[in-house]
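To begin, one chain is listed below as C-alpha cells, in the form predicted on its own.
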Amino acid sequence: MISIEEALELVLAHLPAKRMEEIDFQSSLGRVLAERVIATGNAPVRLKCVGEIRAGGGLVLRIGPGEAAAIMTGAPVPEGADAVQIVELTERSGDGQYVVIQKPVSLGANIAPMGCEARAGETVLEAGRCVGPAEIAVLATFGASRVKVYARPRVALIATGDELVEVEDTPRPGQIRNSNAYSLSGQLRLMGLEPEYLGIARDEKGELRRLMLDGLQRDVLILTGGVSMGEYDLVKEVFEELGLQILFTRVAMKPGKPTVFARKGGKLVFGLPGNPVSTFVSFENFVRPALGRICGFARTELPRIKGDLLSEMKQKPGRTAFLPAWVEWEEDHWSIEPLPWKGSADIIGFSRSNAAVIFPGSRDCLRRGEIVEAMLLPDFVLRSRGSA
C-alpha cells in the first residue's frame, strides 16, 4: 500500500503527450490554449458624417477649431478632435446646429487611444491560459476566429459487477441499482469532458475482456468496482491478459483503499472501488489531476483550505480520510462542520456535503476549535448557493 502522494506522483509520471488541434473560437470556452494570440494591430475605419460620427458606420468627420461633433459610444474619434466631453453635461441649440460645453474637459478625456489595449505584435493571451468569457471577446476583438487549444482526452467508463441493474431496471434481492457510472459521468463533464459509458461487465473474465478491449480503444478507460481484495483476481488476470503494466493497487486512503492503476502504451486506466463515496473520493484524488493535465492545465486538483473546526472527529489512525463535511466562509474565516455519514457506501450522507475534510492518517483525533484542512468539492459553488 502507498501514500497518496506516491500513487498521485507515478499517474502523473505515466501521462501521454498533449496533442494539439484547431477549432473555431466560440467552441474553446473552458480550453487550455496551446498557442499565444498576438494583437494583429487592425482598428476600426473611420467614416464621415455631417456632425455626427456613428459607431460601426457614417462618413470620416475633420474638426477643427470651434467646432464639435455628437460621437457614439464604441465609434472612431474624428481627426482633430482632442477631447469628449459626457452628453449630460452639453447642451444642442435648437436647430442642432450648435452645442454648449457646460463644463471645461480636459485634454484627451474620454478617448481611449487606438492600440491603448496592446499594440500590433504584442501577446494579448499567453499559451496555458484557460479561455473564459473575457479571453473569448480578446479573440473576436483581434480576429482569432480559429484557436489552438490543447486536445481533450477521449474517456470510456465500465461498470462492473454481477449485482448491478441500470436505472431504469427494478432491483431483485441482492441486486442494486447502478450509480457510480452516472456520479462519474457527472464529474467528467464538470471538467467539460463527455465520457462514453460502455455498460455493465458482469464477473465473467470473457465479458470483462471485452468491455476493457473496447475501452482501450480510447485514451482513457475508467473502471468501477471489481478492484476490492475478493474481486481484484479477475480484474488482475484481464489486466495481464491485455498486457497493461499495473503500477499500483493498493492506496493508504479512506475511503478509496483499493485504486488501481494501470497503463499501456499511452493509455491509461483506473480502476476504482465500488462504493459509490469510494469512487468519488478517488477520481477526484487521481483521475481529475490526470485528466487535466492531459488538457492543459498546469494546476487541476481540487481546491483546498484551511478553517475551523466546528466538531470534534475521531478515527482508526492508518490512512488519510475524507470525511463529508459542510464548509462556509464567515467574515475572516472558513467554519468547518463534519457530516454524520455511515461510510463509503453511504453517497446520501456525502451528497449532503460541499467539502471533504482531510484527515490525516497519523491521528486519532481533530479536536473541536483546531485548524483543519478541507478539499473543496467540484461543484462547491452550485452546492453552497442552496435552493431559494
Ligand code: AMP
Second form
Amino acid sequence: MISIEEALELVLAHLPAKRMEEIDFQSSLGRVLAERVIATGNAPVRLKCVGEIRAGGGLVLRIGPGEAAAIMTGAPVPEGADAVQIVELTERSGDGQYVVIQKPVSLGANIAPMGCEARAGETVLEAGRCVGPAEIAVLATFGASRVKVYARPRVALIATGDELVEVEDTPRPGQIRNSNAYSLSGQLRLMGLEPEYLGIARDEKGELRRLMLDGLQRDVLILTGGVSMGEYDLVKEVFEELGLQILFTRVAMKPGKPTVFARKGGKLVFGLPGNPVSTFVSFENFVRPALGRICGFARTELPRIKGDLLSEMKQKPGRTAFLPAWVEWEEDHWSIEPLPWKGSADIIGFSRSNAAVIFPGSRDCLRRGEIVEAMLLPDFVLRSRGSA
Ligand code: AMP
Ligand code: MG
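Could I have the structure of this protein in the form predicted together with the ligand, to go alongside the form predicted on its own above?
Below is the whole assembly, all chains and molecules, this chain first.
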C-alpha cells in the first residue's frame, strides 16, 4: 500500500505528451493556450497624405485618424501621429494624395516610445494561459479568430459488475442500478471532457477484455468496480493478460483503497473501486490531476482550505480519510461542519456536502474547535449557493 502523495506522483510521472490543435477562438473557453498570442497591427492600410515635414522646417501640421504625412529623418513628429513607417514599406498613390502602409507598424515605432496597453509584436496572452471570458475578449481584439490550444484527451468509461442494471431498468433482488458511470461522467464534464461510455461489463474475463480493448483505443480508460479482493474482481487479472503495466493497486486512503493505476503505451488506465463514494473520491485524487495536466493546466487538484471544525470526528487510524462536510466562509475564517455519513456506499450522505474533511491517517480523533483541512468539491461554487 502506498500513500496518496506517492500514488499521485506515479500517475503524474507517466502522463503522455500533450497534443495541440487549432480551433475557433470562441470554442477555446476553458482551454489552455498552446501558443502565445501577439498583438497585431492592421496592414495594409490606406491613409490620406496631409503633407510633408522636413528636418529643420517649422512644424504646422496636425495629423488625425486615417492620415499620414511624409517625414524626413530628424524631423519632429507632428501632433496626432503615433508611429512612423519606413518609406520602403509604403506606397504613394500616383497623385500623391494617399499612402498605403504595407506592413503593420507598431504604435510608437521609429519614434520615442509612448505609453500604451499593448504594442504590435508584444505578447498579450502567454502560452499556458487558460482561456476565460476576458481572454476571449483579448483574442477578439487582436483578430485571433483561430487559436492553438492543447487537445483534450479522449476518455472511455466502463462500469463492471454482474449486479448492475441500467438507469431505466428495475433492479430485481440482488441487483442495483449503475450510478458510478454517471457520477464519473459528471465529474469529467465539469472538466470540459465528454466521455464515451462503453457500457457495463459482466464479471467475466471475455467481456471485460472485449470492452477494455475498445476502451484502449482512447487516450484514457476509466473502469469502476471489480478491483477489490473478491473472487469475481477480475479487472487486475485482465489488465495483466492484456499486457498493461500496473503501477499501483492499493492506496492508503479511505474510501478508495483498491484504486489501480496502469498504462499501456501512452494510454492511461484507472481501475476505480466500485463503491459510489470511493469512485468519486478516487477520481478527484488521481484522475482529475492527470487529465488536467494532459489538457495543459499546471495543476487541477481541488483547492483546499483550513478552518474551524464544528464537531468532533473519529476514525480508525491508518489511512487518510475523506469525509463529507459543509464548509462556509464566516467573515474572517472557514467553518467546517462534518455531515452524517454511513460509509463508502452512502452517496446520498455524500451528496449533501460541498467539501471533504481530510482526516490524517496518523490521527484517531479531531477535536471540536481544532483547525482542520478540507478539500472543496469540484462544483463547490454551485453547491454553496444553496437551494431556493
Ligand atoms: P466492487 O469493487 O466491484 O466489489 O464493488 C463494490 C461495491 O460497489 C459493490 O457493492 C457494488 O455493487 C458497488 N458498485 C460497483 N459498481 C457500481 C456502479 N457502477 N454503480 C453503483 N454501485 C456500484
Ligand atoms: Mg463488482
